[in-house]
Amino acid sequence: MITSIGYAAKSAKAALEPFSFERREPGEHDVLITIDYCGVCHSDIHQARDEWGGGTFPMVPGHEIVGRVERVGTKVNKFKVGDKVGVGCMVDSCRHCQPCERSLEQYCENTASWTYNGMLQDKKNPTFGGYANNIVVNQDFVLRIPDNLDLAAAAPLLCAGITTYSPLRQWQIKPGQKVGIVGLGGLGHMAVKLAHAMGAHTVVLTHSPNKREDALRLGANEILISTDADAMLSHQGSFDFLLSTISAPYDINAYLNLLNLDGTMVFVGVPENPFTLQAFSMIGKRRRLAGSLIGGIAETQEMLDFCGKHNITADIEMINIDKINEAYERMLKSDVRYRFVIDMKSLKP
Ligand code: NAP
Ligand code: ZN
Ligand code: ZN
């Protein structure tokens, strides 16, 4: 076994604290990765606090992992020692169900192995995430980070990047469309950069008026303050597409009313409570509402290559790992510009 050190929540809602644990020896197809940086996703908070239920503790969160290959198994042919690599929200899946065969491993019918708070495919051994010094992953779930991208700023691409790229691609966002990105946090700011790079007329919808300048700098054409009723009214029925990244409970009808005929709203944010949906928000303009979960492995590599080509990374605030609990509190106050990334050099044995 390999000894790992990291930070864990020992129980639901407990603060994160230093934790030592074991990972499997790398098998024939496995890669041992030394983790340099790990992004902090709002899903880490939801799960460490067991807001979605069914969490397994102790929990080592973290699924925006970047680092370097330290060791490879005898049958590994995609990576070599020293490669710059990443690991996102999954470390394995069944490989044989229909979604897996279509490289939609996130929708695996036999449950993907989530990077943490999940089970390996043996359905016996729990997974531990990237707030740690190393990780062992089957090479098929390891991603290649383009050389031109700063490694720390690329970490958030592994979840925030793919989670916003996938729906923008699925709904074929293109120049000339009016696209709204709802919530300017970790996911939202990546969505703005990606939608802008895809040529859409990009509008940021935020409940934080002080993010106006940032939104424009990140690539938004317009900004709409969601608490300004008149401004919201003036945009009614005008959007082709909306992507909501809001992490807290909100009135989804207020956003649906912004869509034009046949417009689509996709939510990726996962508030703790159910939505209340008014039928009239949907029927008048034949609107559509959909959800989306991260992206498959092939699409994640496609997104990374797209980001390499367009020189897109996250705007990050680097933290030492002992500041993780403070970072969570700041994220809950929408006070993050725009993704915390843990510098794993700060992790001490
Ligand atoms: P984040 O950085 O904390 O950003 C969330 C943003 O939501 C905030 O910055 C804020 O934007 C907005 N917001 C927060 N509270 C709000 C409120 N009460 N009313 C209106 N807006 C509010 O979080 P994140 O890491 O981007 O994650 C966002 C959500 O996506 C989380 O629920 C996370 O679990 C989920 N997620 C889903 C997937 C998936 O596959 N579907 C993947 C990753 C994450 P403004 O200040 O601009 O209003
Ligand atoms: Zn995430
Ligand atoms: Zn499967």
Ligand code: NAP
Second form
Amino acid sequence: MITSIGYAAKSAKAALEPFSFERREPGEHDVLITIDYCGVCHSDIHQARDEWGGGTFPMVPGHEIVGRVERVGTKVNKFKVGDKVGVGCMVDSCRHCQPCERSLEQYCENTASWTYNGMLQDKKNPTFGGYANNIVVNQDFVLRIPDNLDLAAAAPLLCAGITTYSPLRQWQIKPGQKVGIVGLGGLGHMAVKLAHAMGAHTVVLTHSPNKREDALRLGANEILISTDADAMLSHQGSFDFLLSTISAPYDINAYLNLLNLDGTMVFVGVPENPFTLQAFSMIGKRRRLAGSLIGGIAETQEMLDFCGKHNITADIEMINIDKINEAYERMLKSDVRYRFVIDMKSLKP
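What about the form predicted on its own, after the form predicted in complex with this ligand?
Below you will find a single chain and nothing else.
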């Protein structure tokens, strides 16, 4: 076994603290990765505090992992020692169900092995995430980071990047289409960059006028203040696509009414309470409402290559790992622009 160190929540709602644990020795298809940086996702807070239920403790969060290959198994043929690599939200899946065979491992019918707060495919051993010094992953779930991307700023691509890229690709966003990004946080700022790079006329919808300058800097063509009733009315029936990245409560009908004929709204943010949906918001212009969950491994690599081509990374604030609890509190106050990334050199034995 490999001795690992990291930070863990020992119980639901407990502060994260130093934690020692063991990872398996790399098997013949495994890659041992030294973690250089790990992004901090809002879902880390939800799970570490067991707000979604079903948490397994002690829990080492983190699924925006980047680093370098330290060791490879005897049958690994995709990576070599020293390669810049990443690990996202999954470390394995059953490989044989219909979604897995379609490279949609995130929808594995036998449950994917999530990078943390999950189980390996043996259904016996828990997974521990990237707030740690190393990780062992099957090569099929390891991703190659383009050489031109800053490694730390690339870390959030492994969740925030693919979460927003996948719906933009699945709904085939094209140059000239009018695309609205609802919310300008960790997810939203990535969506703006990606939609802009795809050639869309990109509009940020936010209730915060003070985000105007940032929205334009990130690539938005316009900003629409969602609390301005006249402005919202002037945009009704004009959007081809809306991507909602927010988790705060909102009137979904007000946004659906912005869509044009056959327009689609996709949500990747998860509000705490159910939506109240009015049928006329949908049927008047044959509108569609859908959801999306991260992306499969092949699509995640496609996203990374796209980001490499267009030199896209996240806007980050680097922290030492002993500031993680403070970072959680700041995230809850939206006091980060736009993603915390942990420098793992700050992790001490």
